[in-house]
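First comes one chain, alone, set out as structure tokens in the form predicted alone.
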Amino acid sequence: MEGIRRRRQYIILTVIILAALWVFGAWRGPLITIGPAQHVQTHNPKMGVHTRLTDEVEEWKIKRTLEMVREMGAPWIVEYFPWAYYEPAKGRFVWNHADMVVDHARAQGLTVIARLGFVPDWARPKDTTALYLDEAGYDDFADYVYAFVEHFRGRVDYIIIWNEPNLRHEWGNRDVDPAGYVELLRRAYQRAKEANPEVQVLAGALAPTLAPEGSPDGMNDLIYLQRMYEAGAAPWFDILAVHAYGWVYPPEDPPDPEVVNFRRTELIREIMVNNGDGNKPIIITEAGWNDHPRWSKAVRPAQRIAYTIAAYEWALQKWDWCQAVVMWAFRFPRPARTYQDYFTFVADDFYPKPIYWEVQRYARTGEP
């Protein structure tokens, strides 16, 4: 009985000490260090994944996610750095979380492509969504781009200006406007180059869609890109960002203006060439297949694995103008509980799915 009493006292004392440490700020959780610089070993230097660490709070989870990306063999990541998170008031920047993500990524030998967007309350009219930005706010966004590029000079060399502006939802529930996007792009590009002339500005990131002319939901990406060029976009970006989802089709299926598939990217490339912009590369900043058992655009898990590996290899062997293929999405901090969970390579609890192991095997051996 005496032993039981002492154990209870020990437990109670431990709880009290931990509670006191927590209250007075002495307990900070486990110490996480950046660690020595690593290098990605891979057969295919064009491989990439979206990491989605925007809402990941715990540093050890950020580090472990990026370690697993390196261990899989993907040198590229796209990460989202929302304007509203990092500039809560005009001119006041809070980079703590962004620094943590970027520094861990660089330590793992990963190249970061930063997607910039998501409007703070102070920069948009009341009762609008966080994706709404009219021309009155373009200079505020350009100022954020300047601040981001300046802060991460030498650490982040690629930035994406906005995301899928050819969709009504992503354009703030307004009618899409290629000329308006080009004006936003122009101002952001100029400010980015003021901060760092070497930074690479990615434009477009258009959603692949067959939306007919006049659709309330958006504009066909091929039409939108051509109208960007007609609005004078060419001088205001260095690389075109492309989204290249495969839906139910294998990656080798030929391009067709009436089909959303992986090789639709070649039609995008034709528009660039026809507009005298063929000297610029493309980075596919979103792509992939989904293996949800009931989604109409999904494939079987084995097909998803085969198609993903074949797409990486296709870009390596066939597309010298394609700098990277960044698949959506490596891992979510928490389950989406929708079909989106079936795009991931790793579960939120870090359990690798079969696609992770097979892509890792491909990266190490070069065997599809």
The other form holds:
Amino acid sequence: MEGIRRRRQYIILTVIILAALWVFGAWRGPLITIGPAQHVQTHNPKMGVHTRLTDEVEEWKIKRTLEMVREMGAPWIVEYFPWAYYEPAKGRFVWNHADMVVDHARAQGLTVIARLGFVPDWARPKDTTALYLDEAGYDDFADYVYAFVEHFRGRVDYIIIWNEPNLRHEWGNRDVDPAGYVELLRRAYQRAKEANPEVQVLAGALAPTLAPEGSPDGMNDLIYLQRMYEAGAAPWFDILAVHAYGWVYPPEDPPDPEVVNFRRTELIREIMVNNGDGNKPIIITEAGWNDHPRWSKAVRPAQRIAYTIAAYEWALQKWDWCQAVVMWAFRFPRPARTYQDYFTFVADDFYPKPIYWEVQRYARTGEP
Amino acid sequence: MRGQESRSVRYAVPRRWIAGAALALAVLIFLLWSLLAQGGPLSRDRTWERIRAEGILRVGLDASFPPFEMIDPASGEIRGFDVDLANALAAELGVRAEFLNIGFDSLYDQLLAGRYDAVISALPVDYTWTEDVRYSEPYFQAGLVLVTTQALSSTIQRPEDLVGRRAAVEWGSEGDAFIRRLEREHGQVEVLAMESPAQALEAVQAGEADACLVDAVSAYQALGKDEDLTIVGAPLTEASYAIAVRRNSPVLARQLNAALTRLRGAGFLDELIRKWMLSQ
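The form predicted alone done, now the form predicted in complex with the partner chain:
Below: every chain and molecule of the assembly, starting with the one above.
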């Protein structure tokens, strides 16, 4: 009897302590606040960076990342909002994390371009990758686009439909299919406009590649874009997203169909004009140079700084059809342990690399 | 009732005995597991067994990083510091080395896939990989060093001594990051941002800068050409190059470490620095 009484006392004591802790936690309120609205100060309003907050769990890190983007002087960000994360079951949406990212970004005065993709298990056949979506799933994806645009109406005005569909890997390890992508784009566009007629729909950026026709890896981006137009893509996007990596070439290196460089964007633009789509703008949603000491497509750190700033300046001075240049990538939540780590501006522990300070200097002074 | 009580007393084993026996058994199991588990003194190392049987140590490297490994344009063969080191290590183990040229970003994956036995490729120790690979003792420190002239070496002995002086760095490099932090913490430095480590060193040679912060390899290469330059102090950052083997190669790891110790003791590593950096 004594033992039972003592056990009961322990249970009551535990319940009281847990209740006290819960009350204390609730009373303290959230640790991170959105904070007052900020404004990006920059000489170049076309500057942007691609953030990687999708897998960033802690709110303070999300906030600090976006603060540092603002302090660097870049008003644009591209962020990935994977369908599988936010619609874990058909029609059930979980926006908590996405809300956190978007609200912090807006508080820092940043314009968010949302990249949408990444297929949940329930929307694709078994044993396919998260980048696989066949036509049977297009309407499900379009429904997600609708829900996203509706939920973020007034907060996110730009969405990108898919990513690099001209690569086999990005197209779910299948042969690439420009007409198939256009059909996906059409359905997503229509649903997006139903949710918010003002939202700007970006056709997914193509991977700059010289892959020849019939290559198992993908299709040359210039050929793929032309095929998209031939499949009737023009009415189904407002802006074209472009990836414009410079590899080892400076940003002023002239465009050449046989070379992947920053100004390959002009060849993309030429195809748009030739297809009567010259009134649409381009947004470069990935670009940049890498300064890995051992990677064959990398440059020296000094070149990376100079090229990055020159690319921002080039777009500002010479490309009136280009709304923004978004560099890959601002910071990773954790090291990638590959050459990818040498694309970043800030280390995973928030330590700014020299390129961060130099881009900030450029944004503040306007001097390349 | 009385009879039952006496039986229970006769057969009862003291609880502390049971606890003691259980503890002893647990300790025994742990010791056996430690001895036999992967990496334990009695565990098998099939890689080492194969190396001994075939007489070949298979080495993965990325032959695009002189002076550690590069392809000789005349002969088409892979040469360099690491090639000499791998050959010497293999000789110490009583086998010969065979080389496989692999892109740097695939070196770990191909090691884990079993395409070769060890990576000897100016590979910086990365502690995030230690669940997958075993590193040897470092054989070269490639971190940032402070270089100045013989004349100034008595007054410039540590980075803080650069405050108020002229220092050259490669723009955007680790040295650049280091000097920016130094300025924030200790005071202003007149920084010359150069396009390469070689230019930063040339600025010191030409008297345009009092010192520079560059990687150890660039520093050694400059020291070989100009005796007036000197490295002061220990490396300021750690970039330890080491050999990597798979986790399930404990014997190979021990053998390589023992061979490295012997080679270091014999002055072979210093000889490689002289051959591939100071006299190039």
